[in-house]
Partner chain sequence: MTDLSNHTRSSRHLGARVSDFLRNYYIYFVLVAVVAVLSVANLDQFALFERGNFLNKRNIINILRVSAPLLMLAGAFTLLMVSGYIDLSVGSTMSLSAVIYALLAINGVPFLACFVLTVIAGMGLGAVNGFLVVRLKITPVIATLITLSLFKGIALLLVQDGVSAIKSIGELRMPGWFNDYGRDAVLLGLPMAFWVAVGVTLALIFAQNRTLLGKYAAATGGNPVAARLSGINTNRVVFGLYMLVGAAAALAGIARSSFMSLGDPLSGDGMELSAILVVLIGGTAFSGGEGRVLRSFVGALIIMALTVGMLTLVPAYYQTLVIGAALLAAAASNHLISRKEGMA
Amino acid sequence: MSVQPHPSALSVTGLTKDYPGVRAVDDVSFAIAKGAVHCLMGENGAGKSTLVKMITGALQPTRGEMSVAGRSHCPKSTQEARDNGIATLFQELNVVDELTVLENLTLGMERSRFGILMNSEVEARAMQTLSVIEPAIDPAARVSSLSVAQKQIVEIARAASSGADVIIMDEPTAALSEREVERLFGVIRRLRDGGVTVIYISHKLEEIFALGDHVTVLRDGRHIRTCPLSEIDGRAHLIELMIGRSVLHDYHPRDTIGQETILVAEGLSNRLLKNVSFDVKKGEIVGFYGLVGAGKTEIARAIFGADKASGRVRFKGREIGGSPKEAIAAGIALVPEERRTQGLFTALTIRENVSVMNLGKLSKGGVFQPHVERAAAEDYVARLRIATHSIDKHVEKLSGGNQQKVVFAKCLFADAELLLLDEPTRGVDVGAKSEIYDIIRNLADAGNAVAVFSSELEEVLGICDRVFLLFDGAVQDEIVNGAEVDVAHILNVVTGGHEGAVQ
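Will you show this chain by itself, using the form predicted alone?
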């Protein structure tokens, strides 16, 4: 169908977001046509999430202006953005399984008079919207009985029935099968044909070309280009716009990699992983690089025993995989992506956190030895250069980089020979990143094996000896690091292209 360019459904002018020492979005200006599927593209860290958060009122811009259908749009909250006609669907489903479809459709839009719910008009509009979008879903059904794709459609119907003119969809196909993706695309096209504007965020380039009318590319927080998809000459052109620069590549070959294979994974499969196989040598740093939904975290958790998966994991010649307790006992430690909620006891001190994974080392003859605990904590504070005046400082009061170092200290005190590092430098400043990279290299030089699971290409190319490229839950390619690295090839693979030359 033809896309009407005016008036703009949404426009941003000079939008900027600053954090201390970091400019996440830098003077971005573009407009989104009404009744179009507008794709938002960029590498991890390009500024997409920050931009969306400003549009939806979750963040306030440092400066700049926004407008919706020609009206000023400066929301102070997500509710205010919804009142202005902007709804958002995130990767994490936002439905209540215990309620019916209809109850979910009207949730938050209930009207009452004298304390009595008056929902007939709201319910009628919601049911009419659902019947247009997906008539096969029974409004009386429990949401818990629906598939993931059907739950997403319920969210879409709720947004549309609320009167939203703009619906933002962030990686909506991450957990869907190919058949469910096609069904979702049909729903999106029907919304567009009804005059609703869809802002579609995805790392899967085939989805962009199949669905999009227009595309906006961001890079390093800056606006690179906004144009019709018809003006983009295939995957290679779009990847070139996304990269637009040489990726910093300061890897130096290491001569401390051993010949002994310490870990072998064979055919790991679960709800997301698809026959994942690889090996890691003693003293080696291997990287797993992929975009959102590629399976990085799931591989780490499967090795650690935190998630169940079929297949085999052999560590030092012995098969493991039952539980995190078994993994820790064998000599494997996980530094999780969410350090505050999964990697630390924030209400405890540095001293108490360092020792928590190996309390047996602190006792002799069944008697706890506090001096051993203190000595261990002081040792790791010095070795990892944790900035603190006392080992009795609560970790919640440390900076992000120093919190991450405490998580490393926990793993080292547990005598780990294999460290699984999931996004090891997320949320830390540049100086702390450099120190963490030094820690990783030193660990590997000392004979430990390290697996880095990262969505930052510069990170894996800077410190990893080998890099496994992930897409859609599978290992698609393996890169041996060195002087010649084809970044365009890497981006092509992790966005769903075939191995070999970019098409």
The other form holds:
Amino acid sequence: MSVQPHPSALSVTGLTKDYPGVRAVDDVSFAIAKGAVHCLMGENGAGKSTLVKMITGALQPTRGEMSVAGRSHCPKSTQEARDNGIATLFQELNVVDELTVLENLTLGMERSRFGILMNSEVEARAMQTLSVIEPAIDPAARVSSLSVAQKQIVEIARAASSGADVIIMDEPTAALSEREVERLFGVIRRLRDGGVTVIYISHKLEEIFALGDHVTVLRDGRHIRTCPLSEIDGRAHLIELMIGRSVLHDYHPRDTIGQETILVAEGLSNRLLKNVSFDVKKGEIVGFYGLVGAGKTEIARAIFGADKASGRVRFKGREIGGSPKEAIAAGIALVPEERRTQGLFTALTIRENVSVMNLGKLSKGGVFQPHVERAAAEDYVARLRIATHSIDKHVEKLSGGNQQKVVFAKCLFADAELLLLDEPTRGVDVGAKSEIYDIIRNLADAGNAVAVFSSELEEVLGICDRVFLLFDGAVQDEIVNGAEVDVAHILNVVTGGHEGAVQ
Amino acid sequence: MTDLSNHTRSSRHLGARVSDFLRNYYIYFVLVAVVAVLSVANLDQFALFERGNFLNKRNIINILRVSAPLLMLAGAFTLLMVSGYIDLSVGSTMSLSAVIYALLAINGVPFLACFVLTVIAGMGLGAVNGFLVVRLKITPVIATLITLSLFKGIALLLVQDGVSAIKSIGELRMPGWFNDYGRDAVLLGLPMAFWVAVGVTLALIFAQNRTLLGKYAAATGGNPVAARLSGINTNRVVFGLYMLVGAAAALAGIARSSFMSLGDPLSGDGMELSAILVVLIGGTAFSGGEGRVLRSFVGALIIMALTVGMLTLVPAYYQTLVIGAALLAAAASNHLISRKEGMA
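Provide the structure of the form predicted together with its partner chain, given the form predicted alone shown above.
Below is the entire complex, every chain and molecule, led by the chain shown above.
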């Protein structure tokens, strides 16, 4: 490696990104070979997206260096990264429906003389690129007549013909059917054969094995391994690299689980969910474990009435699911996935956030009672040990962990008997994490039911009494937590190995 | 690393405290400054003011009397903007209400009935806006631009026959009580209309601080997604606020109509700009979530003092320009303050 006859397409050295209190990417170094499909793997929060944002200039690293084809690469903006030959395929498509394929391909690169458009070699190059990677698309067709997959290919062709040497694709198959995925893979392979480097990010392991040449695994912001995929010994090996130490968990069976079933969901189905049925008992902590896109958030939102779903949800014997307002009134609260955009009013104070879900409780004859609100906020700040000197502090100034505790306080103040926790510890530091686990256990011990929706196996096996395994919008298996839990089985089921299916 | 983040935290604290202070109190300084400038300026040549003295009782009464319509609007408009919405049709709602009020009065309906019926009509017009925005999901700016035109059109239709405003219809004349409400001194030399504006403002300050409506408005504007997930029916909140603004615009129309002794279908023209100006000067975030009724009330006083003061200081044709400049200054300071807040 000391002599580099072929400089790598992209390399990063000692790359680090610090946020206040969190190191999202920690001293990462690796190189990506030219003309290969390089897969970037890691759990949620492993640092993939932060890394990609630094490469594409959306974020600037705290420390470390990057180079593209041997030249130093330190983009201050996404435009600068593009000028250096790095293009990104976003999940939202950036094509203009009203224009033709060719017009889209040359958009922003048109040549003109005195303001009049001219034919140019740019067009010829675009046609050439398109005909190589996907001859089936007619350059004269209007983009609005193309399928989602074809539009994606038009975008890829645009990136390639504009001289991008590295194209980053983040979950490009999320919206595609199986046949379209095959077609996209064909395009990606032809691109690679043409010397373009593709950085491919996906949670679907079978795609990685079908497409990838090399793989880099990140975990907790650190670089774990970069190697050819041929050196990876199957699905289980890759998962082990991603998750690390053989999932140590400190679950102790709890004896406070009641007999009374408090929630029954039957045949929940919608755009993403497929016939999901389960039940939750009083005093029980159930987990829903699956990878991104498996349907965790959708189940939580369907129960809460935030999304429409067919099927039935019965809570304490009564049918619910109409609206969040109805769910809250019945005694259900949701801690949403995105704390800042869905859970909190960041411009408001802790006091105002705590009370917002149950303001009615603070009113007497239509008049708001500020002293009751203050007392309640003080009480929850003390009980949940929210680190602040005042309940009048704006929540945007709290750390992630304390913000999350405020969301919990909000739900508790709403007198919820069933808490739906969607990724309850995302973006929370280790200390606050274990405090939140204690809060969850105490809630269950006090007779509340808790449902934890998580993509962290450690979390689910650490606190849940029962776990539903999700894949592709359906419950694939149900396991009872305990010392002899079969982690390999769980990982197999949630990555699409169907052996464990019970339905 | 710990040192670094501590440092950031404390400096951010100071910045936040400064911007909090600015946001909470600058409006009063501005009011004092405007009054001071107008007081020392040489006003000898003006007929409107008592000779050479802005801080003259009659002058102040004059200003407050003509301020009533804007003062009525400021509070409700603030709550609507706090919830993240806007109503460009307030001027037309005001005009149409003024015409309705005058028509009722001229046809012999007694004062109290005219008053109540007009306010109900205003709420109805507000409900139309609410319907377009909440039910039909039309962007607020577009929906209320549509009704701006519609309401004004109806007002003009009601006053046909080649007259520019309703003063009399055939044999029918305005009743004697018609301009008492807007002009007759009832307390401290000020007419009923002014005191109603004060009462409305006090009620809305109470509503903002001590009722669910105020809390829900702040939550809706602060984070609509989180508000819905917290069980708040944001549609109902917004609909209600549009009706509230409609009622306030009707009150403003009644005050203007009574002050001018006629039903003028153009009397509310440009009121939407004044209302936005007042609310922005009061420090309400254009994006919603933040804002105070009281500060907008003070903002309205500033604007009226400036407008009336300018009648005397600068030629009339400069006024619109100065108002525009004031709006620019308000928007810029608003932006600066909120940027300071978001920094670090």
